[in-house]
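Take a look at this one chain, the form predicted alone, written out in structure tokens.
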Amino acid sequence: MTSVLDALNNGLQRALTDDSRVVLLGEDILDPYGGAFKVTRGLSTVFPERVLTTPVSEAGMTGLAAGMALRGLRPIVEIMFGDFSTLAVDPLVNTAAKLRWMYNDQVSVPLVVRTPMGGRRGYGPTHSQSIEKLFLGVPGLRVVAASHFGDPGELLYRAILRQDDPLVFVEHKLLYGLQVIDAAAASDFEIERSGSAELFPAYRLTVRGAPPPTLTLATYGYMAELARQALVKLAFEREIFTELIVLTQLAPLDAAPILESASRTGRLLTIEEGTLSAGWGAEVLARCSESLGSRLAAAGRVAAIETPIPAAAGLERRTLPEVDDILREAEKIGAQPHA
């Protein structure tokens, strides 16, 4: 089996091998260090002229990369911690995302900014946030989140070489150590691609051999693992049968896989690690409410409480959503045990 870390590293290596226009920029990404989370390890040794270390300036490296993309390269920027992506908002949101429109489709900006988000490692309030929601809803900007379902390395490869928009690629820190799960590796659950998206698909998980589900769980990133655990516990310990929809493309949002599921179950629970207000889950629920109306009998959200994330392990656990929060909310919104 392959870890998410190795899959992402392989995706970068494939992209650098297959297209000489690919350039990788970031802080401390050169060997032997190979980046803070080692996703870039080994790459500067193989591609010394196209893996470039930068000063500590997220705005500088992102602005430079946007210019490189305009000149025909396909740059990848690694921002060491997702918290610092706020420093790249101006070149990314005010420039890169706008250029194709401003120049009437005469230019493209195939820029990928990849960055680790999320907590659960005791890094404290400025190195543990899940702030990808700040980039949702920006016209011209894609947001894609890796999970351990499917092939996250292939997902990254497609982000680099198969699309031409500026893109934020979100990697939760705890994903790196997880093993990639595909249909062949699943044991007590079934996994299949959901919806029609080819570049950035959604995945549907159900308990193997279970009755029809009465609740839809919808999530992305590392929370897909906690939702998977909850799906199994709900089935085997509480006889509540659910199906889990895991999106990879968060923006522009294609809610069709979630809508299709929720139209059958009548209940929807969104799960994210970011804070509750104005988040991804709120947008998903708004879309589903507009489309399904009274067919959506009940809905709920699981998210982090709205405080800075503490460094102390116990306080961090209380701040961020856990499996028990998913189980509690699933029962709260009215999913009944199977008769």
Second form
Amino acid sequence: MTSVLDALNNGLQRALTDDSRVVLLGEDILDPYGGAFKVTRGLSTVFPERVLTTPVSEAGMTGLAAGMALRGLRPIVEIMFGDFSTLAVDPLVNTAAKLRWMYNDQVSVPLVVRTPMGGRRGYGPTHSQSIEKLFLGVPGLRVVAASHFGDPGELLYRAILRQDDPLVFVEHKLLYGLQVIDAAAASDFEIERSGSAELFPAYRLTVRGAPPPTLTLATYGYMAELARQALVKLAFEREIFTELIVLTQLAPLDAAPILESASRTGRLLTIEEGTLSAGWGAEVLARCSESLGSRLAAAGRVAAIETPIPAAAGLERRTLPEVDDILREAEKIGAQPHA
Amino acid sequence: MTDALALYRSLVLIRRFEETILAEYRRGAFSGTTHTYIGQEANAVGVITNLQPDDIVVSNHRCHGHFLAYGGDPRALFGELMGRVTGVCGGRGGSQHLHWRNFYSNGILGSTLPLATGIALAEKMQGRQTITTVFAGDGALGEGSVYEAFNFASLWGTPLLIVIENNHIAQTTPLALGLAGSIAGRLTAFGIPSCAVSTSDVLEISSTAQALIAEVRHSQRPQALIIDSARFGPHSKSDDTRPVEMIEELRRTRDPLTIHGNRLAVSARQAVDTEIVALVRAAFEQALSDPPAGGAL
Ligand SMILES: Cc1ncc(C[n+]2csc(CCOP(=O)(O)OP(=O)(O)O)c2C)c(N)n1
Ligand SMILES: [Mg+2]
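Show the form predicted in complex with the partner chain, please, the one above being the form predicted alone.
Let us now look at the entire complex, which starts with that chain.
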């Protein structure tokens, strides 16, 4: 058994080992501290020349990393909290994401910006958000979100070494402590890859031996765990059988695995931790409605309410989507108990 | 360093190129925007003439002069502004977004300072013997990322020459309304030595740049050159808010072509003038007849 934290740490370590062009930049990433969430622990000891602790300068370090990527290195930037990625928007959107295309494909910018998003730790309004939606739909920018399904370490490794464009790699603070669930570890479930994406695959999760699903749940990141719990409850407590699709690449969006599932179940519920408006779920539903038309009988979205995230635990729980919200929405859109 | 006639040739090339742009914009040959370098030619020519072929140049929105001084092809630059396949970036980038060999420009003010610092760092980490030169205007000094870059450049020791072209104006905003303290003071605060010149003389700029470049190469640390300069033309195409008399005065006293041209024999100078007029015209005509940008998006 491996935690997501160890898997990500291992992915970084392997990338640094396999390719001397890989350089890590970020605040407080040196040992013995090893980063605010310890994802970089041990790396500065093994690779002192290529693990660079930075001043508190998210815009600067991201801009620097774009320049480093342009001239032959493969930098990885750690932004300590996802909330601070707003400071890196300009170098990401107006520099890194543009250079290859606007220079007529004469260059490449293999830059990875890793950052932990998400709440449920009581960090309050400016250290708890899931704002990856700000980066969706930016031409030239790939957005990938780890979950505890599959192999998050390998996902990160591929982001660093198997593709050449700027990429935002979204982690969630609560994922770090979860155990990775691969096909072997999932006794009650079947987990299989869905769709044709090779680098950043989508996963399909179903209860082993269950009747055909009547609802598709679509999500990514840490919400995959809450959706998994909802799937179990729906199956064992309410006899509603669902299928969970977990994407790892959020942008550019390849909705095929969700479309394929929703075309069978006729019902779709998107689940995300960020706020509702103009979110990932909105885009997914738009795609499904364009492609499936009336074959999509019902659809809904589970997301955070549109309030800054409070620090107090009780208030925070009411702000962010919980398992119960998923259960309620699933019933609301008319997922039927198995006859 | 190049000889006096070659420097003059570069100055004239930029001047005629930019004059052609302004004239032909009015006639509709170009679309989009442009920022001409008229009046500031000696900065690009004086600095870039001292660089080695593998050195890197990072430029801003006002990049035509830097590009031509770097050796960029006038036809390809015309083509880029006209949206031709033969354009520097096939018509995708336009006036402010050029890349050719080790030349890069971007129209986002300030963004190029961190970019250039990262480039210089990458070159150093990979043991290449290059230096990186970044050109920025006085207006860009209002951007916060500039100071993050200064900090990184000094803290991590990057072989970077920062050239501040202080033409005392940012679009329409005079320096006095945009800058507190002093430019040199801002560099000093980060431990970056700077050298200030107030001149439009290409030889003076060149000799100062030569020393700074040698120092950057030797020390592998940043240096800055602050050039007090003069923009003769509009910010873009026809948006000059300054009094005409002020510009006439600048043209009379600060013209790099006159200052340096006066050193040359009249016949040699005239020969260059004639040659460049024909060269720029031919480049323009060629670009005009080149096919429009097409292909896959
Ligand atoms: C981030 C950003 N803000 C504003 C602009 C619009 N703009 C383009 S050039 C310019 C003035 C730049 O002045 P300066 O840096 O002094 O350069 P100069 O034009 O004088 O060469 C402005 C405001 C921009 N391109 N980028
Ligand atoms: Mg200016």
